[in-house]
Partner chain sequence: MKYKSQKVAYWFFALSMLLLSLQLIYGFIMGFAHIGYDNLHDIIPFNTARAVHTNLLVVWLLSGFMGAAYYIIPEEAENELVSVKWAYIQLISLAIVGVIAIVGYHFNYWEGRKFLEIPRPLDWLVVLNVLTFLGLILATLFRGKKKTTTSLVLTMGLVFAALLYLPGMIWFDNQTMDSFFRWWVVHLWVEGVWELIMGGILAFLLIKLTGVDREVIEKWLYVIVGLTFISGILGTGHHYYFIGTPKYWLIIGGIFSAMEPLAFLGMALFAVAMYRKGEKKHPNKIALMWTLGTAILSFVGAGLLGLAHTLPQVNLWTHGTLVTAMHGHLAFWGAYGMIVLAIISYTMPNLTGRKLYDSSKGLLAFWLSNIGMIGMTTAFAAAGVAQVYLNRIMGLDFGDSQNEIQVHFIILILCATLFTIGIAMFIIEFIKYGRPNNETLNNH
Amino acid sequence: MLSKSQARTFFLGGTVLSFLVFLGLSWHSLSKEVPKQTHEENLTPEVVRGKHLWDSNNCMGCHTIFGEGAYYAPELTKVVERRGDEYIKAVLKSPIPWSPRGRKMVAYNFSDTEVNDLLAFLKWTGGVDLNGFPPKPKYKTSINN
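So, to be clear: I want the structure of only this chain, in the form predicted alone. Can you give it?
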């Protein structure tokens, strides 16, 4: 059984040690892992302008990206991989509200430059290493599978 002073020392020592381990792991993640996984070298001015368009038009109000945002509309982290450039350009340039499956997307009628910037941003998000997120669906190829 520990005395009060021993218990206090044990508690404070464990707290300080845990805090130092937390700081060390945070430093390692932020200085080594995050830049390697996000591919900061691919952050072009187009990607940055696309992110500003994403924010200023409140795309996260309906869509998710990296698992964050609303769940009204599709997850867009790897949308370029799933749908392709031309499909995304057509949706973003549409002058009328687009409504697949009963959900209506606002008609932003973006310019060609804005569409290319948003597409660059979506391509960059698709290139970020998210350790397997979002998972790829497993489709059955035949009835017997």
Second form
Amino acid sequence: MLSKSQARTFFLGGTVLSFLVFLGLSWHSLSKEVPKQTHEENLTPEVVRGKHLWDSNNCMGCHTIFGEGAYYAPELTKVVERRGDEYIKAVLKSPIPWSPRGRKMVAYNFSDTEVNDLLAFLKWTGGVDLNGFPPKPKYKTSINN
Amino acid sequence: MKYKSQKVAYWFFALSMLLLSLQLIYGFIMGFAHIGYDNLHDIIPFNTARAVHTNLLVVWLLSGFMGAAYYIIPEEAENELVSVKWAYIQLISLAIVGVIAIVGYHFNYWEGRKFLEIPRPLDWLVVLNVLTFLGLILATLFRGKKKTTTSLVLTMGLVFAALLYLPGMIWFDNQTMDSFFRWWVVHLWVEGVWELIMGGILAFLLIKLTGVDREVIEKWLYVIVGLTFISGILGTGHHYYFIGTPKYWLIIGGIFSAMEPLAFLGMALFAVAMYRKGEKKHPNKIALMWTLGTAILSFVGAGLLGLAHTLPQVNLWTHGTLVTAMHGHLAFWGAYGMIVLAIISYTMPNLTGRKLYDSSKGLLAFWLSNIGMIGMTTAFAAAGVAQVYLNRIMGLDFGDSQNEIQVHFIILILCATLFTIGIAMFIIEFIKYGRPNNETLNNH
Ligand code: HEM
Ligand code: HEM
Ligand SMILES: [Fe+2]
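Alright, leaving the form predicted alone aside, put up the form predicted in complex with its partner chain.
Every component of the complex follows; first up is the chain already shown.
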């Protein structure tokens, strides 16, 4: 039968080993692959300011991006491709809550520069290689997530 | 109760119950918003309600864990807490940081990173708070007479949880990097170090409630937390499928996260086996129900419902839908909500000297809250699966698909009402116990 000290060795050994492998893989991903997959060369000052606006207004509290966030409003990873620049500008500039299908967005009434920054951020996310996410719907050709 | 300083635990539990009640209010706000009644939109938009709901959840659980540690560590280490005064300072500062954060969320003061919405300046206060807590616990443990496995596992869980908060405080311009390290906090907490905390509390409860030999219980505790880390650390990969990270995570995350349910299965089998083996003489049956309940429901909510969407082939379709919310609710409730209610149920008679453990209200609280939560999970499941088919597979617009699934949120609200009645009864019992006192010293 397993003894208590063997059980402890299993715990400590397993933990250390798993953690080392995890660190190694994380290092490899972040230093070699992520810069390519996310096109880090495209992280312009606009994109970075856009990300800051995205964070400081907690857009993730209603929307998802890369499939992460809340389930109240549409996934925005490919939104530029889906709706086009002008539509998105209208959404972000709206002085009253944007609400085409019942649910309300916060009326941010953003300035032109802010809108451009957010749009740049959304365009950048649309270009990231997400290993096939969001999947194309099986019964319609447009991306509609 | 053996040591006077264990009374500190009571106030952490009280804070925990207060925050739990507030959390539910914000849950209802979101539930109603999902069926079209977002009348509070101008004051509490959905993103505010959500940040408050999930942050209150995390803080009431942490407050419960801290209370548990302040009760368990002195008893296991056979030593009074090194400073009761500092424990109260820590309690009050925790409450203050919490209040500032929650109020800030109503004024667009936050960071918009799911679960880590607390702005960076406040993060530093959290760090100070947790350091104070850990200092007290570690000093009590190491100056104590005994260092039991149970107390070591619990303490290790608390220390690692604090360390893992730090990667969430780094700034990144790249959304992918940001997300990558966000998971070091969120995933490695709930599917890693928090399981140590849960395991430690569970082992303590089983030792007290079943009377089974400590050596046997603690041996299995090591096996379970070993399984947790071996599967859970590399299992982080199930969050690296679709965020701009390389494809090999699909294989690694898929394989290792599919093994994560083993740790929860271990926990459930372990608790039931120890209960069978034990003498069944302890009078506090309600504490025993919560203890077995947490072991079993954590396997269902985290283990089975996690497994349901953890393979990349499935997750491609369910990622970021209400399917995730289904799993999130039962997992958090079964594993961490219930373990906090279990330790509260066990300690209250010892802290206050009142033996309310065979009241029918206590039983009703258990059954109503659990049936309510299982109902809520089912409603989220139905909504989530329908969303996947309508929006992701058929290609209906997101907003249109949401309007089609509103009916499930009516069911959600009904079940949430049952759940809330159960919690209300638990809190009424908690209040009825009254304040802790010294009458019960050495009488446990
Ligand atoms: C008590 C333990 C657990 C808790 C509290 C928990 C909770 C959660 C929460 C809240 C989320 C949403 C996170 C976010 O999007 O920020 C989530 C996601 C996820 N969980 Fe768990 N979980 C637990 C255990 C597990 C286990 C054991 C598995 C696998 C077998 C699992 C599989 C997943 C998957 C695949 C996702 C991603 C869902 C998506 O793609 O949207 N979880 N979990
Ligand atoms: C009155 C009862 C409750 C109601 C009506 C409720 C409702 C909701 C709703 C509507 C969401 C947001 C989903 C979205 O983004 O659209 C949510 C999120 C969440 N709730 Fe609750 N909730 C309740 C109680 C609880 C309890 C007791 C827990 C934990 C034990 C909990 C844990 C969570 C978590 C972890 C999330 C985030 C899920 C995710 O991101 O995947 N909730 N809740
Ligand atoms: Fe996870």
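All figures in this text were calculated on a predicted structure; none of them were measured in a lab. Numbering follows the first chain given and starts at 1. For the two forms, the rigid core is made up of the largest set of C-alpha atoms that agree within 1.5 Å on superposition.
Comparing between the two forms on the rigid core: C-alpha of residue 87 shifted by 2 Å or more? No: residue 87 shifts by under 2 Å between the two forms.
Large Cα shift (2 Å or above) at residue 28 between the two forms, core-fitted: Moves: yes, 2 Å or greater.
I want to check residue 13: does it shift between the two forms by 2 Å or more at the Cα, with the core superposed? It does, since the residue 13 C-alpha is displaced 2 Å or more between the two forms after the core fit.
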